[in-house]
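Here you get one chain, nothing else, as structure tokens; it is the form predicted alone.
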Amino acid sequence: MKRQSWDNPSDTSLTRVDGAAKVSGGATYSAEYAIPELVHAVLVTSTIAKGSITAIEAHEAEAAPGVLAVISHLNVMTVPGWPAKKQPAERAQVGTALRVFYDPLIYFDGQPVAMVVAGTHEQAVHAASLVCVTYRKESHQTDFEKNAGKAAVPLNVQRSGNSPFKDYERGDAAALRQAEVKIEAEYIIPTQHHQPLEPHAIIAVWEADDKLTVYDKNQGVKSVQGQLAQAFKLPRENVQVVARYVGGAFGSGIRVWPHTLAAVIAAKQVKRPVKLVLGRDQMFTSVGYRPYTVQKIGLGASADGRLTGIVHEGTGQTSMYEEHLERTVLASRALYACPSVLTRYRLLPLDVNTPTWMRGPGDATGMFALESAMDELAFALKMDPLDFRLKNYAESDPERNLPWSAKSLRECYELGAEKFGWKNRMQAPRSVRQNGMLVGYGMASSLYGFHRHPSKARAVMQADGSVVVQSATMDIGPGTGTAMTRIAAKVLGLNAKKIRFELGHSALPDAPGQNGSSTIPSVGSAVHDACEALKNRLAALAGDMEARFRSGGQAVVRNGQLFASEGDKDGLSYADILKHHHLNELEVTGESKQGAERDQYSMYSFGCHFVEVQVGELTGEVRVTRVVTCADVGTIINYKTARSQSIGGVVGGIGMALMEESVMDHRFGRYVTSDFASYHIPVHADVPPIEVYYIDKPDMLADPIGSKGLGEIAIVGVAGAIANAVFNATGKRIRHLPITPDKLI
């Protein structure tokens, strides 16, 4: 593959192409579309964690002003895919997604049990408060620690012969026990919820009995289109999904949730477009979360600091009706050169709603434990934590026995340490005080798998030489449109102002959802290939005009013109080429997908984080005061938006390490954290100076633009680096997040 040249200093980066629309209020989000005859829906949710509904009294609600319907399992109309015949009154088998308004069974507190549809949102809220639901309660189990002994191998793993989550072992199982120096510890990540500023919202519009359009907050319009078409037995082309702007999601929008299906059912039943916006409290029970996870790690090394054995066992929480698996233990197999590694992963079903992917899913959880344990073992060895990692640097993938497609983690370590001033770190805890605060330095590695999915993009050149590029990808905040505009502008030699990138609509060319840090490698490659194909078409048309373009040489583009060679000074403008051929536009579609190289090389993004903290000796207050983060993610397409991605990941890691915890009252199986007052996330005052660096070496084995994913790796390892810095400051090792003052004093 030929490398595309990129210039990455911030002064040559593009400013967000959608920035003006967002800050001026011109961007239209899912709940903001002006649809004629729109009505509003509000969910009524269960107040028990397990049991069944015995009665729903809705007469008073139905008589309230503006109410059009109160929908529940008792009266839901027959909608294709939602049969009137109810399933037997027995609990769904594992692997069955929750079917809203399907039967009287309750699986978790906060489960939708009814929906009020009214003319205004206020009328719907009032009427929902009048719906009286009575239950037959059953004993529920929501306490992870009390039920930990019930964890088991996931059924999905038992059924699959090649699942990455099956038990893994290489080398000598006795290596840890025989190690000259070893540590064994348990690490706990509490339940943490996605809390984007924009809550989940949907407007459902039935345009005919068999045609559906939804304006929905999600991370993949094509996947939502497919799921809704399947659920309601519709031809896929009869379902259109629109999500042009998304106000943050962090994984909560990857799947179709029950509230989305409820809104579609309601719109069908009342024969009006229906809007449903989740309340902040419902964001804790409706759209998943990072699961409560307990990990046990054992690390062993020789006296000179070489790892000899790793044992990593993880147990994650899931619901009683679905299995959600995460990559919690997988990084321990690949990150460090260690001859003997054993990993085990288990799931614990509880009476809770189903977890889902949250930024850096599994890896952010697992790397907190692994990188904390690495710091603990380095301290036991009396080694510098960075030196310890360098001593166990993996020159090839020890899990798959394959060479890396590209790896510059060593350079990340060196650059990050230099910029941070790691050489000034004191090994002994509690060695540094500043302004009455204990000061500590910590660091951690970062690793995240490479994902590239088949993708398509359409490039259409207009008569004036401008280009419209289209793909059904998403932008949940990282600046997808900006990055794709930059790719297209580079390939075509056009000013970015002449490029318009369209996304967020299911009618556009196929693209995967925005998850797994796969958008740039997948969709970016498709945009690259489509624009290359457009350039080749233009060259062929130019050949019909002038002989010099038929010489067989490589055509060159710059400033909206086509040149026969690099030294050619007389170009043909794109507009003139189209005009000569009487074309109003020129359209091509490109498709890009992974080749055989995926089986020949091991592909990852790498990085590291260096953190300084200050801790109040008497109060236990922790402040992150400085961060240096460095990533090896191949080519940096647009430095300005990439930097924002990295900063956002660090901020998320600060929340993960110091603040975020969803607390449940197990007497009722109910979250007591239900708003921003009780669920704490970082605010501006919590964000320190953050320096961002990139190695910026292309990985041309990964894709034609040489770029790998950045979004997840930006948060992976941050919590571990902070915990390690807190230990260096205080001498206290906190293994149960978040690190709050009560754990330090």
The other form holds:
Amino acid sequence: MKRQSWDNPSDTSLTRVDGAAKVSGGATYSAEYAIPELVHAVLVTSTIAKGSITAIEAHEAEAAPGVLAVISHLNVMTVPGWPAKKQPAERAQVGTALRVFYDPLIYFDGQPVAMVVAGTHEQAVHAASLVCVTYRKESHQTDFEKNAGKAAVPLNVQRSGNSPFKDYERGDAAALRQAEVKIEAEYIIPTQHHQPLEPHAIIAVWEADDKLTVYDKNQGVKSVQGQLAQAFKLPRENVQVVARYVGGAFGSGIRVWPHTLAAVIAAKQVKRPVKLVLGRDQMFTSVGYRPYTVQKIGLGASADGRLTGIVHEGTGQTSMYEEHLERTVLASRALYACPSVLTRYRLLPLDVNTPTWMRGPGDATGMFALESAMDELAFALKMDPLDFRLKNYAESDPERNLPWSAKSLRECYELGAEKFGWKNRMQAPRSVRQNGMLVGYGMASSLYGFHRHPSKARAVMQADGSVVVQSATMDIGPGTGTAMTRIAAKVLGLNAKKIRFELGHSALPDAPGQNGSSTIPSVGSAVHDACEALKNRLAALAGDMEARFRSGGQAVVRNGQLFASEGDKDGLSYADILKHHHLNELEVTGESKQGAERDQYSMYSFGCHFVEVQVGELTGEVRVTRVVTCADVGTIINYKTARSQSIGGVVGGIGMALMEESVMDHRFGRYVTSDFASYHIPVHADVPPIEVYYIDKPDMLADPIGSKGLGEIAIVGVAGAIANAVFNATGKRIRHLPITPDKLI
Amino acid sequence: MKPFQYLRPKTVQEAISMATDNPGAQYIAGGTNLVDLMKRGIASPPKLIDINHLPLKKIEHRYDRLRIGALALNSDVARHKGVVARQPLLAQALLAGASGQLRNMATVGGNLLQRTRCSYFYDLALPCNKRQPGSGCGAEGGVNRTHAIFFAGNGFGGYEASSCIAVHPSDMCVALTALETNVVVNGPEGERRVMMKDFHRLSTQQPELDTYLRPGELLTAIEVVDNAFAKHSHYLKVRDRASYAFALVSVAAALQMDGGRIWDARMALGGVAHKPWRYWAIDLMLRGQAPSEKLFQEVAEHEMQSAEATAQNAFKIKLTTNAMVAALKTAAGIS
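Form predicted together with the partner chain structure, per the form predicted alone context:
Everything in the complex follows now, all chains and molecules, and the chain you saw is the first one.
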């Protein structure tokens, strides 16, 4: 299956096609469209965690300079797609997305309760400060630890016969108890927020009474289009969603959140285009987060290091009105060859807003626990942590009893270990000191499930032989346009400069949102197939011109020319083919989706991380000083942008491990870390040299380009590797993230 | 942000008159703190007096002291040759604070007057005695991992533990406190000099007040008198990330050493009290002694006897002890 790499070494990589626009201010983000007649909205949010609004005093705000409207549940339009309001209001059933300004009920602190629309942003901010909301408070529950006893099997699981989140058991449940060597421990990750640097923003424009355009920060224009069409009972095509550039999202833009609806409602009510940009503090309660999760893991092994039992239980927090489920315990079923595995997943509803998927959702959480536990057991076994993992290497998927479509995790381990110099690591903690700091080395595995969704792409060749490729896919940062350009260039034998890829607009051919590392497998395959189809059309047209092209299926492409066979020296240029047939352009649309291979093979991306940390013995400060990350994600389409994505994942993992923590004062049910001074993400000084390696072996069972997607797996396991390195440095096992100095002194 | 009037005086005297004539008006220099406070509705001065163009930027050495204008930028002070050579502790502390971009805007005067970063102070929906006297201290029974462990001290008296447990956020001021800097202040009643120890307040009955400045007064300069600490001083800042974070604990340690013994010692601590915390007895404890880890440990533990933890910051007592030991070791040149 090994074939020539698409893209290695790195100097053949494409530079980000929109890089220059992004760094020079040429890229227009959602809040930056210059729309005539634009007015500005600011949200007023609740200051209680549970109860109801008893009054909204808005006269002063309405009288403030420039104010057009103060919108709340008292005067909001009827949203046609929503059920009629109940009088008196009743608390929402579990499974209902929060409907903004729907009724006076408060479900969480920070919930939008009113919105001020004014001529300028400053006027709207000032007027928002004048809106006085009074509440009837009810006692709230936001403290996970205090309410842990209320965790339950998710309703979603209770209602569905075949949920992956059901309790799972294989082998002998007693195996763990009888294990020769075992460990049991509890691991906690706190609430963590995506906090992309670009805040969520929308400009809503009603072009006509029944025609809506939104410039909205999100991760899926088609999904936003569908949901807005549904809410406002419009034909899909009457709603257009534009998101050509997105300044980071990490999952916060997968769903359509209340503020998006609020802006659309406001634009309808004031009959003007409305811009709404969330404040940094509002970002903590408006667009989801990685949920506070408590996990218990038990691992047992024979004295010679064979896993005999895994028990993995996880409970994540959710809101009172929705369930958010994630893959927290699922990796434990598939990653290692272990005969007996038991997993349980529970949810704890609290008076908070609903969590959502955040980079490596569930897996990053679960693998912190599993990979920490593996390190603990390796230590108890007196085994090298990498040897321990190799000894329990799963040659086929132990959960589904299926062969892997492809798995090069062993090669990842070997390459990563060699580049890192793992063999020099001392097993005993506190063995190495440098410059007065304790030095430690840790590693962890990673895996992430393969996701491929039906996707379309259109390829249009112009008379000059250049090509425009289009799909309603997204770029939240990985460099989608660059990767797609590279795929098109490869298939069509064209210089990348002759290709333009268009994305981020709902009028383009259907594509899934950018999530679950599915863009390259889904959209990349569609682009591949569309370009293959275009190539075949060109070959057929060439066959009409010259007999040598009629052999069928032999044609090859190079430098914008078609050749009859590999050895053919005279090519026909694309421009000449179109010219000969009097064609101004040549258009094909390809659709690509998964076949039956999904049921015959188990498909995952794999990887591992090796980490060096230095810990101040007196100060407890942890600095990550080196990272080697290695991934097996099939074909690497464009090394340069892939590498950036891996680096970003590691940086996210450093934040997750060492500093990110949203802290709530449970007396008020309110976050007290709602700015970047108190919610820490890594700064440059926290980011060490990060070496990135890929196995770069295509998985042709997964999709026609052999590529499995990289975004999520880049972060999965990083926190575990760091915690393991901290243990090796200090002898202290920190099971409650983040690993801050107070936990180490 | 509430609408405000912008004033631009031509001289120091005019600035002082404007401030005196307009109660509630505030001076603005770099604005790196005040603008944030205004955006959040924590400060809403009806008038802003922009002093940026006043001639208060000069850094010079005259007679026995380094005089630094109140409008000198943090970044300019940190890399000024005279400062680096004569008062390296000050340069180190400045560079430990904020980010490069902020240091390029923030002034010495603004740094002295910056307000606490306590989350309760910053959130209008939560109680805070400093922001709204009498509303209660949100942090006291709430999230107080980063809050104070030292409260009363040195005859100030009148302390009420519950009035405010916030900490002063500055790094520069910790170094200035150890260096016994004078703050030069000009006001309606003329110029006066205030010692650092008397500049900021502990949290007494009036936590809304951070300093002992009088109405209308304008900071014009700081003065650091020459000393013999340059060879043996160290600013250690312990924080939750490598840069751009406020101190969990910081230590400004300055020693004068000769013949393997300590002949003078000063220390101030940051992140532990409502103002930079001066460790007064350290000179007495170290004078004439040969430096050793054991000695430093004893000295550190001695000061921590008067520390008092809140629910979530007991770790600070050990962390501060450790940080004092580490800073003293570095300052003394022993590993």
